[in-house]
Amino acid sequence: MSTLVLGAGISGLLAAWHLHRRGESVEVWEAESQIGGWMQTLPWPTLDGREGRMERGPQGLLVAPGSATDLLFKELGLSLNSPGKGARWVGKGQGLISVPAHPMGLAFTPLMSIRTKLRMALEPFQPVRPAEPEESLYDFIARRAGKGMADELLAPMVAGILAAPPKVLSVDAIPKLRQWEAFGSLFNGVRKSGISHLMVPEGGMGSLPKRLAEQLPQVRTGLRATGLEPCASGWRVKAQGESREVAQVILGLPAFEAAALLAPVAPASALALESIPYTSVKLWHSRHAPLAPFKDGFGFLIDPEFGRPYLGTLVPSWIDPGSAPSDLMQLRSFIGDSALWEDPEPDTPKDWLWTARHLRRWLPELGEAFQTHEEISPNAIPRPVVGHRTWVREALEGLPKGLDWISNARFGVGARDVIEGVPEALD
């Protein structure tokens, strides 16, 4: 079969791979100058000429051994590095507050009170409850480990994923969630399923859709699809000047840009896509002068009634060495989108001098920057909102033959979510 995919994002760039692997004729189109969507690690040399990097989207991945994720990067020839064990805070009150490491250690975290933790002690005793009608993710970890969780741990954990509220998002904005429940608990589904480190790929995440790439016949980029119509063979693409016929066509896409090629052969399909929002974030990349033991650690993330709309910090320099030399720390600030946030301050600009003073708040000991760089990332996240599974259930059920809709808003905002649906999808 002849399969034209459209995005060169990890996505597209996966059911690619997974097609030219089964034998299949495939040709991937990129609208932008580069592969990758937001995942490409970019370079940032110091000011004095060394080597150094950064990401624009995330900064790693979560692997379990023996896990579809494992399996793909040996696949690929691809090697997985591992940070270790650093230190995590949550930022609440007046200070940061430690994340335990192990989870026997969230019995002494003054993060959650006594009584939130005696009731996430019963958590592996909870009725599994079928997945219909759709939860917010507010409310299954609120049934499964209690309110006090929800209330006191959630918040601050999904701002730093997902850069919005647990009460507007559907649990499917976690998907492992649903499956661990299966096992009858959180608990036993993370025992059975195998625990994840976080690891990144040598030479960063950008390292991942290049590779995929290295191995497809033909990955054009500068090329942006125009229109489909149905011919002969299956379907016609047009770009600027050409066009295409093929058998399938994968929108390797964000709903929003495959809905406007969809609405005039797939209506129905593309009002679904079109009712799926996204989140815009705003990253502030900086170097300092080292803090310990700051600069061991993974970084932090704010409660969002601290912080709102600043929603945490990375230690790339740690998690990625390959970031910055080691006499540098370089960090990595979210900033969230205002709406969401109710924030205090709707109309100051969120420019360096507001992240530097909400950094400050956090870490009054840090240095002034050496290095500063601003990424705005628009419409860069899915946002599942409750409704979201039946928006993806109606858009693929309008899809005409050889038509197939493949992202991350399909199976999750995460990589792991993506490696792993992906394939279960092209069966």
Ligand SMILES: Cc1cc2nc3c(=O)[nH]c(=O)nc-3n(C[C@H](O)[C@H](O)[C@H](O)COP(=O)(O)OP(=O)(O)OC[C@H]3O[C@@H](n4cnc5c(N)ncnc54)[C@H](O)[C@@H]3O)c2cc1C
Contents of the next structure:
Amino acid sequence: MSTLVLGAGISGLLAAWHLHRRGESVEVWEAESQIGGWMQTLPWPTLDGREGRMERGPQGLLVAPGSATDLLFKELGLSLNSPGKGARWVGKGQGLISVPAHPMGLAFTPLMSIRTKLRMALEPFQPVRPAEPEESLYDFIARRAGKGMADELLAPMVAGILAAPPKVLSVDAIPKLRQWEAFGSLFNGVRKSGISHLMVPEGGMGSLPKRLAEQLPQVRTGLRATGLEPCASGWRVKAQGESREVAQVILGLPAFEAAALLAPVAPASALALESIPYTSVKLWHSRHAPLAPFKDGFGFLIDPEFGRPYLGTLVPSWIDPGSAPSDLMQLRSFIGDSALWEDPEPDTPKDWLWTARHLRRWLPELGEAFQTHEEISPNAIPRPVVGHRTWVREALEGLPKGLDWISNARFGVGARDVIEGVPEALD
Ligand SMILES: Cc1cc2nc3c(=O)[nH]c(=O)nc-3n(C[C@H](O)[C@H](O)[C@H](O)COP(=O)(O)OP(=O)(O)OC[C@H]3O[C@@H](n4cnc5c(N)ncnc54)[C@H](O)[C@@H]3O)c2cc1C
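Could the form predicted in complex with the ligand be given as well, to go with the form predicted alone?
Let us now look at the entire complex, which starts with that chain.
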């Protein structure tokens, strides 16, 4: 069967790669001049011309031994490096509090009250609830691990991954949670699924889409699909100065882009996809003199109560040593959408001065930045709010034969959800 995949982000490329391996004829069209979508590693040389890099999207991947992600990298012959067990912190109250590396350490951490810890210890004994009706992420964690956990720790954790508050998000924003609950408890689920470790592909995250594209016969960039219509052989797809007739079209696109193409041919699907909101984020990359012990850790997430919409800062020079030479510490600070976070200074521009002020609140000894880079990422991350499950189901049910939609908004927000979800969706 001939398939045209639209979008060369990780979703589209993975779909094309799996089909190609099954012997199907497949071509990919990408609107931008580069492949990878959000998963791109960009060169960022130092001021004196030494090599360095920064990520547009994910900084790394959580990989459990024997998982779909682990197997994919092995099949692609792409090596994964682990930065090891670096410290990580949560910013709360007056300062940064270290997150215990081992679950046993949770018993002694000042991150949570004693009452919260005792309630968390009862998590394995909570009954499993049916999947319907869809719960919010906050309600799910409060039900399983207690309201204290949901109030005291969930918000900074979730802000760092999904850039949105847990009360507005659906539990489906982190599909692993319900998968773990199916083992009887989250505790059991995590234990049985294998502990994941943070890993970075050799050369940065962008190596993954590049390697997938290298193994595909036809990946064309600078071709934005603009129209879709039925034809005798299946579907005709149009782009500027180009038209292709194929049996199947896979839209590897964000929901709002897919909705625009589907509106004339699958209006119910388009309507459901239009309902899925996306979150915009802003990032500041910066380079400083190394600051111990912070330089040897993952970074910190901020409890939104104490810093919103500043969400936290990662240390790419520790996570991926290729980011910067060892005499520099590279940081990556995340700023969320003011509209979602009850921003106390909504009219203050979130420029480098604003970001540096927030950074110094938690790292008072941080030296001046030698180099900064601003990145504005509009509609970067799907925001699966309660109702998401219904929209995804309606979107898929409304698709005519020969059309499919494959995107992180369908599988969960993270790259790992996409890697696990795409092969299942193609079966
Ligand atoms: C700042 C940030 C941080 C992140 N951090 C993490 C993390 O730490 N861990 C993690 O697991 N995930 C993270 N993610 C999420 C991860 O990046 C995404 O899950 C994944 O990259 C989404 O891939 P995708 O292919 O579904 O979509 P996209 O990457 O959006 O790809 C869609 C592609 O379609 C193309 N396109 C659009 N319209 C058309 C058209 N009409 N015709 C042809 N092509 C078109 C686009 O140009 C794009 O290349 C992060 C994302 C961001 C933005």
